[in-house]
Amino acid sequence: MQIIDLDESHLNSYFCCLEDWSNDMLETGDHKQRWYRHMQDKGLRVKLAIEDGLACGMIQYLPIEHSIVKGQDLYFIHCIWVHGHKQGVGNRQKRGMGTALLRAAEADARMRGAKGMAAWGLWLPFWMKASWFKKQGFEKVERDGIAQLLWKPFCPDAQPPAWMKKTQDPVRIPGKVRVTAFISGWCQAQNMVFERAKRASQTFGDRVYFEQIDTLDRAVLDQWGIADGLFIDGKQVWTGPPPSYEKILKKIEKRVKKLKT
């Protein structure tokens, strides 16, 4: 296993989240590289995890200023992914990958002047979980549901991050049902919740107010103090795992039934 910068050669890769065989990938349009073009310049740094030639881990991090979530002079990992599916690479999982991704990405962080790292983790066993974090050291600061905050600090001096918190709901429209997404863009999961509840409303012509709320742009994020998210009529969809495009498509349709007409 070898860890490496991510290179032009993996770059498909890196933007499938190392998912190339997934049909579910084809549905995420091309946020992912825009997001990815705008923070190259900002600090972003990600690497990969290489074994018989394949990409099989990542890791993606940037300065905190530039991320979701409040903080400075700390470095964000975005996400930290091995594959663990049979299809494509096949699972290589509970090989260590994951601790050589993240023991790469303290040591850059370091190299970089960062005064400590954080993270999000789930405190149910899924995806990101927050108890690997917390025996790779780190510690929690907030939680927000199922979500945890966590970091782990290089120096005396270093400040903990703070949620983004959360500052007002898209509010509805008389006589139409509208449907609100927030898309950063780091996320393929999340970008295609996003294409999904926009084809969706495409299906009901103008009776769906379809508005897409793009919060790569830093201002527009903190104006709401959400990065990724889909509403109807003002009420969060549950967006993890991503709802396929019929259960969407479904909770649409029942808020267009309710129109007077």
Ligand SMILES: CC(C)(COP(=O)(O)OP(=O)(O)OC[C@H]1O[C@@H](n2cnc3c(N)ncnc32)[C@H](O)[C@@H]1OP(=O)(O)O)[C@@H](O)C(=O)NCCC(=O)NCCS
Second form
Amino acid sequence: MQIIDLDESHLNSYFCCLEDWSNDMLETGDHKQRWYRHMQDKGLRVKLAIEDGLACGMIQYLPIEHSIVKGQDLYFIHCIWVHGHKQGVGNRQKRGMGTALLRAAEADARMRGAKGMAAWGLWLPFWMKASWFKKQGFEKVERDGIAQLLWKPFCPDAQPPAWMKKTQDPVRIPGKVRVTAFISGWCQAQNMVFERAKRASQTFGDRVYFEQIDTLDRAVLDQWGIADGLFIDGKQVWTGPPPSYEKILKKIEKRVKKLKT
Ligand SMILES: CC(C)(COP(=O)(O)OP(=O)(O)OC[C@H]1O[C@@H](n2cnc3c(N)ncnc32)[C@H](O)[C@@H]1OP(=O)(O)O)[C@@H](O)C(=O)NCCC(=O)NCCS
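Having seen the form predicted alone, I'd like the form predicted together with the ligand now, please.
All chains and molecules follow, beginning with the one already shown.
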């Protein structure tokens, strides 16, 4: 197994989270590509774990000042993923690939002068597990629902990161259903939710007001304090793991039926 920097030959695999086999990835639009191009100039780093000539794991991290949390002089890990499905390259987890990716990212961040590394994870035992980072020497900083923010300082003067806090909820519009979709682009699961919500909203014509809030724009992110999320009439919809198109459609339809004709 080899850890390499992302190169042109693996870009497509990277853009679909190494799930080249997945039809869901066809529903994600071009948000990830846009995010990648934007963040390239801002110090985004991507490393891949290659085995049998195939990309089987990835880690993406960037200077925290350009991430979805607050902090300074740290690198923030948006995600680490070792392919775990039966399809495609198959399950490659629990064989040391994640550890190797994280070690390589940490060494790289140190070399670039970072004062530490930050990451997020869930304290529940699925998706990106906070417990895995803790075994790798990370400490919890704060909790937000089921998500934990963690960090590993490299030097005594490092400052801990902090969650961004939602500053406001989208307000309801009389006579319409308001669907508000926040999108930053870094996460294909969230990009999929965005595209499904947009498509579902369009089926109701002018009874539904669909709005896209583009949080790749830092000023917009700071204004709302939400990077990715779906709100229907001001109420946040649970989007991890991504709800199906039908589920989102039903949720909007339920609100549309309540509109006075
Ligand atoms: C968290 C994650 C990155 C870890 O990657 P990994 O390659 O499985 O990690 P490692 O193999 O280095 O470590 C995992 C475990 O396997 C064990 N292990 C490592 N090599 C091993 C080997 N040769 N034989 C048996 N066990 C081994 C490790 O000791 C570790 O055990 P622990 O969980 O009890 O600590 C991976 O499980 C993953 O991708 N999970 C999903 C994360 C996700 O949802 N990401 C998307 C977020 S947007």
